[in-house]
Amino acid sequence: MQVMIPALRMTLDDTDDSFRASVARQLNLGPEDMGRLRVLRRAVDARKKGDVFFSVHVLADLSPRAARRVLGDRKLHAQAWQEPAEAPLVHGDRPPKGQIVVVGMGPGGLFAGWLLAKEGYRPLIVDRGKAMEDRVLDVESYWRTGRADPESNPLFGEGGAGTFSDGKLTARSKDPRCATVLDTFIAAGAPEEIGVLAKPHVGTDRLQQVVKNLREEIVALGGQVRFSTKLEAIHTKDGQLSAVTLVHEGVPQRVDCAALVLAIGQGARDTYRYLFDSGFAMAPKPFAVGVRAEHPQSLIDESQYGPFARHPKLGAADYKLTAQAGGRGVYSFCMCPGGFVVASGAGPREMVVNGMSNFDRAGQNANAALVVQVFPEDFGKGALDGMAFQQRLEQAAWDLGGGEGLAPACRLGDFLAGQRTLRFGSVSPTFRPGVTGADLNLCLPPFVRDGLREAFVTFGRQIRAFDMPDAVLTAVESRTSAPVRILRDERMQSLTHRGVYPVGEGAGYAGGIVSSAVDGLRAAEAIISQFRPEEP
């Protein structure tokens, strides 16, 4: 009989088979009562200090003598267990009239199009920017010269915004379909501990060709792929969708469509702004603005780990950092371990910072947004006013850091003095094309100002030296989440404009690549449930 057992203990030098009999131990069985062992999940446990090791929840073949003493021991929370049954996908009867059209390869509309290519629609995958190959060169060379290219960056292109971050695949929901997406992830080359891991993470360098592999499979099944492709209308009749206009190297394109799934990102404000003047029904949201923090990677091993620290089998450590300043919430977001501060643009006189690290997360620093809540009633009621807001902050970073693409940057004892940084300490900036020592303050709205200064006191309570004078803050981190939703139905399809699946980050319902993905996934189904499959 199998059954799960959750928060079995493994210590960090644990083989298979000292393991084996460590769990063997831990239930008070003999070897001939147990079988097969699989770790199910595995995280790190570094609560008590001074004692590290893995919390690891297990599904072991038992006889059925011991399955009963197991399930019977209230202390170990054991389960009987089942393979989850993957439910059957419905498919609808009607003929479509026109293609099933994706816009945007972010992950959101990647897992959208490869269900629906899976499945047989064969749908026409467009994205603004460029493939991966060509998309990573451009990155590459606004990181050197600091002058994006205005359609490929790293907002654009083959991948999303996720692709140039640290590729972290955790999520809250316990949505089946999150499996879905980790095991696809596998399926096209990511490791396999990323199905077993509490926090896993493909880290850039792997994720490119991960995601260069779901485009060919894409493509395999049926997909069309077209890049360097943008959306320049949606058409409607007495408000279903009817068509599509789309543009590529200068040359419309008018494609009857029969449904279209919105995945655009947060970044296409030019996209939001055509939406808005449509009639596209959408309200602004709160999100979040604030800074990087950067600080030596040993200090946060050292601390959370202890004498612990750099063992081979815990990697770079992590943190997640929470406050109350001021009646809002101040917070860690996309914590990036041995990672580097880059920019994440898309136009010109935009300085936005963001977080990404490779899959060994080797780098010398960590960093991490440190962000404070942001609400409408701060930048207004109307829909695009949250976009506007940001618009500001980006600009006035910009200017801060004296233009040709250098972020104004300062160390943390500066900050909280509210004075220029003329010279960096013992935590050298990693953001390039370079920084320019600044006063941050002088680019924050008061309230992130006053925010992060407060939230500094309590940070530095929850990990030692947290609060050191030579941290490194870069600004602006602008872009935690949309600033906007685009109103949608029970069926996942707009208030407004029928056919149409506003999907992912961009349409304000998802936090992450794996959201993200879970909510493309969705609207394939949705989208599925109407339509028959094309014929052979």
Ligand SMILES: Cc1cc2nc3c(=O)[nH]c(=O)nc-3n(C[C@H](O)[C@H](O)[C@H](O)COP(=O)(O)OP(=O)(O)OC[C@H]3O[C@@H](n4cnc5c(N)ncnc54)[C@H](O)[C@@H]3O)c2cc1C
Given for the second form:
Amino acid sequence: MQVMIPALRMTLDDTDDSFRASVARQLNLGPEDMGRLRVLRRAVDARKKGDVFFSVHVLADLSPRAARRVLGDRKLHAQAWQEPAEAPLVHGDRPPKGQIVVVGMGPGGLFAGWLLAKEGYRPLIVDRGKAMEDRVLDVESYWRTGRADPESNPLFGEGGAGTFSDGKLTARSKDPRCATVLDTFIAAGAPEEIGVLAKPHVGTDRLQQVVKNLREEIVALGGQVRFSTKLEAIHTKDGQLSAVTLVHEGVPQRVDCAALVLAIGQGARDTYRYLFDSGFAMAPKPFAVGVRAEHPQSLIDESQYGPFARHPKLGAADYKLTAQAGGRGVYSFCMCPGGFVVASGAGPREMVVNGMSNFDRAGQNANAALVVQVFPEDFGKGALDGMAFQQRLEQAAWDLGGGEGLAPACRLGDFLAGQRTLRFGSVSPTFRPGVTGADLNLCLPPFVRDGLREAFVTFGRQIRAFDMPDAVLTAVESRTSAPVRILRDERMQSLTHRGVYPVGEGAGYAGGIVSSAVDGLRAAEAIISQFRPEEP
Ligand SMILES: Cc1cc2nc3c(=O)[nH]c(=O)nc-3n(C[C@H](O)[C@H](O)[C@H](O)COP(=O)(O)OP(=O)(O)OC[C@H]3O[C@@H](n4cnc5c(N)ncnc54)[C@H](O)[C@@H]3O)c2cc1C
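Could you output the structure for the form predicted together with this ligand, given that the previous block was the form predicted on its own?
What follows is the whole complex; the chain from before opens it.
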């Protein structure tokens, strides 16, 4: 009988055999009682100083007698196991009048398109940016020169913002579709360990190939994928979607359309403006802004893992920090162990920083966004006021950096003293093409500046030496989540434009790779439930 036992202890030095013996001991069973063991989930537990181990959920084949004993021991919290059954999708019976179109090939659009293709709907997936090979060259050039191609950059192109991300695949949701996303990534070439790790990470280097493999699968399943193709207009009849205008190399094409998945991400400000001007129901939403902080990775490893720091099974340590300052939450976000700080804007005269890492997380520095909550009361009640607020911040950061694509950055000691950084100390900024030493107080709104200053006192207590004067801060981290929501109903359709499904981060209903992908899957399911697939 299969029994799932949560939170068993695995030491860092356990081998398969020693762990098996240890499980038998922890369950008080003889070796003859236990058949195959499978690790379902593995998390690092470093809560107790000086004791770092893995907490492991194990699926064990047990003899009936052993299963009864284990299930009867309340302290073990064991459960009889049933493989989660996949509910078959119910296809609708209406023939679609026109194409099913997916706009945006970030995680939201990619997974919507993948499921639609898998179920026989032959979707047309378009993205304004370029295919991976060309996009990688454009992004490299941006990071070398500081000048972004407005249509091919870290936000636009195959894989969306997810491609040049840190590739952390964590999701807070318990939605079973999260497992579908991870399994699909694994089938497309991601490392198998992401299926069991509590904090899965694939890294930007591995993600690029995975995304390309998924695109090839979509095409093999009958989907069409077009790059450098921008959605410029949505046409409706009596409030119902009827067609879209797509523009490729300046040439517009009108495509009759039965359903439109709008997975545009949060970087497409011109498309947000178009939607607003076309009467889409939209509302401002809270988000958070601040700076990216860099510390030596060794400092974080030692603080989190003590004597176990740099153990080969642990890799680079992460952290999560929270504080309250001036009635607002201040917290770390998108922490990238062994990563680097990158420019991730799309437009001219805007400086936006973010973080990423490769699969090996071998960089010298740890980086994370440190951000302060921002509410509509801070910027206005208009749907696009949050976007305008972000834009002002990004322009201020651009100007403070000197206007040539260099990011403004400072030592933490100088930030707290309210002075410009003239020279960096023991921590070197990783931002490319480079930074300008600055006083970041000059480009942050007072409530963000004060919130960060106050929070550093708390953060320094949570991680030893986190408030070290040589830590580097780079500005501005302004895109933690979308500043606007494209309102939709419980069937995931726009409140004002039936047949249009706003999904993912840009719609304001998801944030992060996995949650945007899950949102895309849900939209695809909603479309599948209405229409019948195309004849083979
Ligand atoms: C540097 C960086 C690091 C990150 N690290 C992580 C991480 O480690 N883990 C994590 O979970 N998340 C991370 N994120 C966030 C994550 O990438 C996003 O949450 C996710 O990509 C959102 O998915 P999406 O599909 O909703 O939108 P996006 O990925 O933004 O994709 C939107 C796509 O729509 C296209 N588009 C927009 N407008 C149009 C139009 N008019 N016509 C045609 N196409 C259009 C764009 O070109 C783009 O490709 C990171 C983001 C960045 C920038």
